[in-house]
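A single chain, nothing else alongside it, follows as structure tokens in the form predicted alone.
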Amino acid sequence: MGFAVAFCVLAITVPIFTLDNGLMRTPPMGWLAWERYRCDIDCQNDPKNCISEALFRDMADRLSEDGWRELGYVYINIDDCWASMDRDANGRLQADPKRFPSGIPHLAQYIHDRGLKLGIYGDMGTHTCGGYPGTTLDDITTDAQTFADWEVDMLKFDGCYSNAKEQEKGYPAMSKALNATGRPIAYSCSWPAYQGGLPPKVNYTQLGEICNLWRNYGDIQDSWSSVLTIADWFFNNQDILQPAAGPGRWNDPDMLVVGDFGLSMEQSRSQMALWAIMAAPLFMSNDLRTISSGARTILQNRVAIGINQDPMGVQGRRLLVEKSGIEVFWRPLSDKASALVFFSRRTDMPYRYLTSLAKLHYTHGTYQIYDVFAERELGPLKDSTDFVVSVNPTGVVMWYISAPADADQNSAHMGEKLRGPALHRKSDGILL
């Protein structure tokens, strides 16, 4: 790609440390119940969206059936509120009878029937965060193999009604326990966000080696100033954060609530722009039985997704904050591309920012450059050729950018990465 040695070396020389079961290599993408959904449980009176085992059926058929799935949307995880409040006669989970008639095992069975992947919401604590029966120290081993006798694919687990000293032994044991059950179960650590996200107090070496993906901060709402809070707090400790994610171990911003009530059309693709430069799990918190096509469009962007997934699984990083309030943005990716994202903070108009690939520290060369949500190629750019963007108010542009060549051959090498159906290219040959 050709970026300051600095920042590759940082990227390449981190050890990967990563729980032994192989899973999320990539950031894991799907859709999860709390944001949109909470603990709604009052299925008399709105049995279409309180958490039951008809909502995550009806979001499973949506993501098996409306293009999410082959976009690598593949989870539906359940959160709180999903259990019974008695464990049963042998000291085991259940399900609410009521909400959940069919038990998990039988949900799990139909999420997997079409393609997809169950995950469910646990506790290191008495309690769950919504009064649920939690996971007590001695209760860890049963729970673990409760979830794998129900063939689930994904636990997480909260830290609720529990001390410092409980998770630091809690944690740890439940990564334990889920190996031990010999079922691939992808794990979700809550525990940094209990702990104010930071060292000395959270030990990111040790979360690589033992849970998948971690909450750092705390749970995302539906408003722009809280996407803006939790972009903030993770950019801001970008030093600590980002040496600690890597394939099969993520920091995780929480859930995306594009398609939601809070966030306009610009500061849904910001939320998107900015969650793929961060290598976080896509997890949507949405309807997606009522979901704008707007918002679809922003979700389901192929070069977007791609960015997100990209194999190498470098997080990327924040280089600039300009006085007039817009910040740029930089990802590392395979085949020496690269991300860059420009957002704005700006609230009044469009701003024309000027800048060069020269100076956002790209090497000598020639690039070539696609606008990600534009969905269209603008052609050869020389690193120190001077160029426009214009950022809309709160959004993004965010480009993906090839690795320095001639220009035929950095076309040919684009036609090649951005081919295919969804992506509705426009070959006008837009240049800066």
Given for the second form:
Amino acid sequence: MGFAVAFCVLAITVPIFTLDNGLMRTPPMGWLAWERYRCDIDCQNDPKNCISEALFRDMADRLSEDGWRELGYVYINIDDCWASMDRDANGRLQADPKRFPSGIPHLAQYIHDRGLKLGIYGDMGTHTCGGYPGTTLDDITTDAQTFADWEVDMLKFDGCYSNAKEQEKGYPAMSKALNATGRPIAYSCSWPAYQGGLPPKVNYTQLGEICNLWRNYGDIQDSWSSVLTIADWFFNNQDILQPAAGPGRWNDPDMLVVGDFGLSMEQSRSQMALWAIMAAPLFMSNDLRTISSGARTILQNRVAIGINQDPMGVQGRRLLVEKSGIEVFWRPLSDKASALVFFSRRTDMPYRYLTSLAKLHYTHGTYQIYDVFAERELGPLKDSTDFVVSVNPTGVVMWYISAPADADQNSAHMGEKLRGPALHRKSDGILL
Ligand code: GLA
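Got the form predicted alone; any chance of the form predicted together with alpha-D-galactopyranose (GLA) too?
Time for the whole complex; same chain goes first.
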């Protein structure tokens, strides 16, 4: 058999290792209720914050009117505690009639009218984690069809109250059932989080075939220690997790808590930077009606978002853990660009970290550097030139690095594309 024939046979028989629904070629962005609003169902005493159609309408208004949608934050996702405690006469899930008096299809319409997408929550098991009706193996087809009939765009499928055997059947079955509805519904699987997140219990090749994203690890809380624990787990296991991600299939370290109560501004930038490096879904869980301008600026940072949304879809890695408490992260981007994050675990004072691009494995050349959160151009930097970055305690310095001028003329202005035309360019020299 000639080489060409052998290649063709191979090409035909090698399976395509991604969920074939064409969705989420870059990490999804939007808003998700859980971390901030939990299972608050007390609409009588807490009408502004309870899980109700009003809350999702409010957030849809904010996403569409305050510049979020244009930046890519398009999903509005309902989490647990939306359902009525009983299925209807036909065995279908139904929304709590008091808190969602207009029903989910109406809410979907409201959200679609604003150019947004609606996500909903279900659970592979007898009950959701909050004790609401779950989806047992027998319910899968009905529930997938119900979500499609309601014109839902995404399903987060949790895994409370089921065992490993049921999950092994249920998660692929739901993927098939969603596809069979004919409606494109992005599929978020909590399966790996229930199986410890690592092989041999978790099969990331299979996950890539059936899910668009998956929770690998425990729930985020509104605290710096929670963000740190999660980031550490993901980067400690990067050799396993990093190759699992790609267009249409993403690791999910859980929501952004930027804009809530637990993180300082430094820590908020750190979460945004590390989630961008990880190619993580960017689901905010905060109050967009009252968010501070500082948190908004971080979440709306165009270059950080551009790095997160890079079309090549390669998840980044931790390159270095220094004794000093500085860690360096790196993500390759399209057009030969890249991102670097210098992160400080220190708790004393800004640390002046001395390094060079060559020490960080950059090849020979002169690179254009843009400081993502300072929002300024730092000028050309040779791989061999030593530089100092000053990194604040629990904070980051994040750089967007264009291809070296001598590498590829066409890509020299990638930074411009990411930033959009509105930003000023300054040449302020390289040292911070
Ligand atoms: C689990 C999930 C959370 C949230 C809650 C809802 O804990 O991991 O993200 O969906 O259930 O009860």
